[in-house]
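Take a look at this single chain, the form predicted on its own, given in structure tokens.
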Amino acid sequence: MPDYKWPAMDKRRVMGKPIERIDGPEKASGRAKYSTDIKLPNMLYGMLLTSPYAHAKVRSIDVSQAEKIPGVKGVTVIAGPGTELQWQGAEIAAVAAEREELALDAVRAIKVDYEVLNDHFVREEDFAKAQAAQKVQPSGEVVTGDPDQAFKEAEVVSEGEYGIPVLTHCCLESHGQTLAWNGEKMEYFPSTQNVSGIAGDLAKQLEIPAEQIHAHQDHMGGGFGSKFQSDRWAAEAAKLSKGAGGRPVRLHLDRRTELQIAGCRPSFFGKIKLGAKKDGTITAWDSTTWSTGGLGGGGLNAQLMPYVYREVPNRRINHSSIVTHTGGARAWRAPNHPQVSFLTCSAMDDLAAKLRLDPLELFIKNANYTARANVYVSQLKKAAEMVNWKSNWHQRGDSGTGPIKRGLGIGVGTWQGLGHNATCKATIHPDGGVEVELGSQDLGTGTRTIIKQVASESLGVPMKDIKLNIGDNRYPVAGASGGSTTVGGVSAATRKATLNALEKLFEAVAGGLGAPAAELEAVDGKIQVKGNPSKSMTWKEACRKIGVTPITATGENNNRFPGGLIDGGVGGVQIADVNVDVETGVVKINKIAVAQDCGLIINPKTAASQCYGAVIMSVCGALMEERVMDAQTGVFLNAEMEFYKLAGIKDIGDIEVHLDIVPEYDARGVIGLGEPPVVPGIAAIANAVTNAIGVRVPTIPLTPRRVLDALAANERRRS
């Protein structure tokens, strides 16, 4: 059996190099085809009718007028009479028509008689109101140590209230698919994070064998955890296609529906009390928190509190889920972690301010409460160096005269990132061609590139000579892309498959080189005796020795037994440098410093790109992004792109990334890096704004109004 371990850092020829993404030119030129780009002959356009109410029952539904519209080829009823609709945007019916405008006309022609139930509850930030509405589901108190006694003995106690609202998924390519029946077989082009598994999910809805569905996806325009399942709209599109004689149906959610029902990140509100010694050692933690992810409640694991600094000796944790008549939660890049990081880091920053301590010192002093103290101390010091903390930090609010105030703030994060199960098939052809196949997907993160880098490193052939096949459920099964598991899963599977195939090639050419197969190596397009280039043959010469039958081999990553190729668990720190105009309330990002612990980095360029994208998401969440619900009507007020705000290029500021690419961490193996850098940014920005203006803005996003309100409230307290 081959030795699968990764080559030493100084021996790698392809891995570890900052290679540009191989699909970059295709995307930049517009040649890349996404699900929304699929245009099949005789294609119909699907559209949903959704509920305008947060809570209602369907008394009756009449689709007859919609069916009579010329060009309308199908109408399906999803919510028949008696159906209870639990949130605005719930699906009621679906239509398919020759043109999009005809589909819209058909939706408008459907007559629904609703019984409006005015008992909806859609705003969870006020815990007392949620209790009065009987929407609170307590999770139960968890106590460690003796927090009551610890608070009595504490030399200082700090208390604060903090809140982070619901954010909704806002994928630039909305959820949906194009599909078509051909007899009993279906061609399915979804926008998905789960190429290998999504056909099986749709098959369950349709009650047909999964092998009848062929799923294919080349590119997808954003998912961030929300695009694993096939969803009801895929099943309705399939019914519409079947009813139209198998004609293709394209049904992607419109922007309003995308924001309403395609998934959200749960909110998180809380009251936190910390006890400490005068030197900054934290001795006690008490938190009462609540959150919502919709009708199912919170969907948030408050047991992550206190975040990263988990081993505070005396802790009391109370959490409640709030039931709301709103669209449900779905995984969102680093589920739960940005929220708990924001609350924890805000509380620690407030404690430092009460003690008149440098928060950097407080975070470092308590690092022994973390799982990997040496990592966090190193990252805190590195991030501080990147923003020149020693010169630029000041006590809270001591930012001089004039309306522009500067501040620095810290956030911390962690994530697991162990690679998922994956199988890869590698084929070496007699003409020297190489094919690698996995039923994986590239979400735009560079998965294609790193698979080719691993294959190239393993076989000793250039990346350009390797044909990569992914994005199809006919290829060997690979896991869904979620939880930062893809890079570990596909890299380990590719490593094993290619080395297994190479071993067979060595056996075929060993006689010609006069050496045992175990003494051969593949280097720079040649097969040679180890360390002896004079006894070699070119790759193509070697491949001709295998005859007419290609060599095929598979390799599997089993994340229960990673075999040293992959690992999980990283830490990271971010420090934000901001300016705040106290006359307008506008926050400007000067710089975000990212110091990220990591394992073996296959491609530092794409790894850094993950950090850039994560920081951009954090800026959106910290400064502008939130779901705004109207308590009276239950309506999602900003469910469109004019008022659901996202950051533009001028909002981002400078981003500097430091990845710890050192032998100590490299030896751990490949660890996913999609989630970790999205965690600390919101906390860092919020703490930086607090440092600048001298007062905590308790609830994000840090809009100008909230900043000015916090300043005004502080002035009233002083007077």
The other form holds:
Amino acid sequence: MPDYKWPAMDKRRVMGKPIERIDGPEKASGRAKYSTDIKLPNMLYGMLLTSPYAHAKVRSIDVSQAEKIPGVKGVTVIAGPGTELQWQGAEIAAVAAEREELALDAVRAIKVDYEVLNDHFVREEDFAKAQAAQKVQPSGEVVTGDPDQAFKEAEVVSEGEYGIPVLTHCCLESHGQTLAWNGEKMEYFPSTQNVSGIAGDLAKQLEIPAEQIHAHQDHMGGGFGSKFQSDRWAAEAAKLSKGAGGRPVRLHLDRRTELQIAGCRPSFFGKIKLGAKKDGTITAWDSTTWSTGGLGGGGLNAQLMPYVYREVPNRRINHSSIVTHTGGARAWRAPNHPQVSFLTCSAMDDLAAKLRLDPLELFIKNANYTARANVYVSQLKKAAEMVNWKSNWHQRGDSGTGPIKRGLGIGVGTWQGLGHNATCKATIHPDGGVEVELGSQDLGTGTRTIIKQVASESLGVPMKDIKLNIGDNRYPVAGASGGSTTVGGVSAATRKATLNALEKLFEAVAGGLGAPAAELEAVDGKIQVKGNPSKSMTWKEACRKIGVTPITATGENNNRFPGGLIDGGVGGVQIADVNVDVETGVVKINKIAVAQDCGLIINPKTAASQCYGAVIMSVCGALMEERVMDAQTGVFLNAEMEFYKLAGIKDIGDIEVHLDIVPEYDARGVIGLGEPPVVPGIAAIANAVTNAIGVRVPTIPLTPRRVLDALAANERRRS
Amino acid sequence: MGSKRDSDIQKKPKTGFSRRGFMRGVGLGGGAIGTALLEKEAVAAPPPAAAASGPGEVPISLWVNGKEHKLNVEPRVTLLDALRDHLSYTGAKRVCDRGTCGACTVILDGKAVYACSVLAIDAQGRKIQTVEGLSQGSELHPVMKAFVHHDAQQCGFCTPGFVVAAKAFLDEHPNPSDDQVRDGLGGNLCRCGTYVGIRQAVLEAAKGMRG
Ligand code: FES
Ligand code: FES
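Requested next: the structure of the form predicted in complex with its partner chain (the form predicted on its own having been shown above).
Below: every chain and molecule of the assembly, starting with the one above.
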């Protein structure tokens, strides 16, 4: 068995280099094809009719007028008479037509008689109202140590209330698929994070064997955790296609529906009480929190608190789920973590302010409560240096007399990111060609690029000479891309497959080079005797010795046995530097400093992009993003991108990323970097705003209105 | 939008905040940024969801990337849908479908517009340039090269729109400052968060295009 371990940092030729993403030209030129771009001959356009009400019952549904419209080729009823619709946007019917406009006409021609159910919608922000409406599901109290005694003995007790609303994924490519039947078989072009698994999921819905579905995806326009399953709309498209004799159907959600039903991130609200010594050592924690993930309630793990600072000795945690008639939650980049980070770091920052301590010191002082004190202390110091904390930090609110207040704030995060299970197949052809195959997907994270880097490093063959096949369920199974598990999974599997293939090549040429296979190495397009480059042959010459049958080998990553190639568990710190105009309430990001530990980095360029992107998502979440539900009707008021705000290029300030690319961390192996940097940003920005204006804005996003309200409330308290 | 947008902004007093940032202050009360600008472009059209049913398809011709295309569309069909579904120019993407995100940006008579907010019938007789028309065969446009070089894309779904908007912006601002880039590309949105790379890419492309 070859020795799979990664080459030493200073010996790597391709890995560790900031190589441009290999599918960059295709994307930048507009040639890259996404699910929504696929147009098949004779294709029909599908569309859904969805519920305008948050809670209603279908009394009757009449599709006859829709079916009569010329060009309409099929109508399926999803919610027949008697069906209860549990949230706005719930699927009622689907149509397929020769043109999208006709599909729209057909959707409008469907007559539904609704019984609007008369239970008042509850916004989960309002715990008391939710309780009165019996929509609260407590998940029980968890007590560690003796919090009552600890609070009694505490030299200081700090209390605060915090809230973070539901966000949606708002993937720029909407959810959906293009598909077509060919007899019993289906060609399926989804937009998915789960190429190897999604056909099986659709097959289950359709009650057919999974082998009948061929799933293929070259590119996808964003998932962030919301695109693992095939969903109802795929099943309906399949039925419409079948009903139209197998004609292809393309059906993607319109923006409004995507925001309403294609996944969201649970909210998190609550009160936190901290007990501490005067020197800032935290001794007691008490949190009472609630959240909603929709009709199923919760979706949030409050037991992750106190976040990162897990080992506060005495703690009481209460959490409840609130049932709401809203589209269900789905994994959203780093599920749970940004929310619990925001609440925990806000409470710690409030404690520091109460003690008139520098929060940086308080975060450092309590580092022993974290799982990796050294990492956090060094990152806190690094990030502080990046924003010049020493000269720029001031006590909360001591930000001068002018209307523009500057402030700094800290957020922390952690994530697992251990590689998923994946199998890779490597083929070496007699003509020297190399092929690498995995049923994985590149969400835009750079997966294609890093796989080729690993293969090139292992085989000594230039990246451009390696043919990479991913994005198809005919290739060996690779895990879904979620939880930052892809880079570890595919890099380890590729490393093993390519080295396994190379071993066979060594055996084929050992005789010719007059050395045992174990003495050979592949370097710079040559096979040579280790340490003796004069005894070598070119890659092509070597491959000619294979004979007529190509060499194939597989390699598998099993994450229960990482074997030194991959690891999980990183820490990260971000510090935000903001300006707040207290006359307008507008928050402006000056800078966000990112200190992230990351294991072995295969491509520092795409790794940095992950960090930038994650920080920008945090800016969106901290300052503008929010699902706004009408308190009476449960209607999603801002379900259009005009009003569901995302940050633009001018809103993000400067972002400086420091990745700890050092032998000490490198030795751990590859660790996923998709989620870790998306965690601390919201907490950091919220704390920075508090530091600037001298008062906590309890609920994010920190819109001008919320900022001004908090300032006004503070003034009322004072006078 | 695009270059036109930029010149609009330049006339306004500098507040240090983006329009998007300003608008969100009024929450749901804010109007669409795109709409106001599109009025100036005189190419605004109601979004298709609000359009009345047409009198059936009418023959039109569109002049795309120097090539004439004859097609039949209903009057309510947007330029974006005509390009994507009736022809095969799928570089421009449909994302918000109402003039907010810029993913559908094309150049119409030299100006960047949101193709989702222009009716196909209104684009007749005008020069339409899509992202496909910017590269010469397999040779990438300098803006595209710079996007690749600075990793100004992740999922890439917003990228063609950004590339076209950047090209139109640079046509009017061959020597932009960093601030101008931030203003000039404020009409496009990216969910993956590639703005850092985009800023660098546009500045580099400007240098490259000046030669
Ligand atoms: S799709 Fe046209 S602006 Fe968003
Ligand atoms: S790169 Fe994904 S939306 Fe911009």
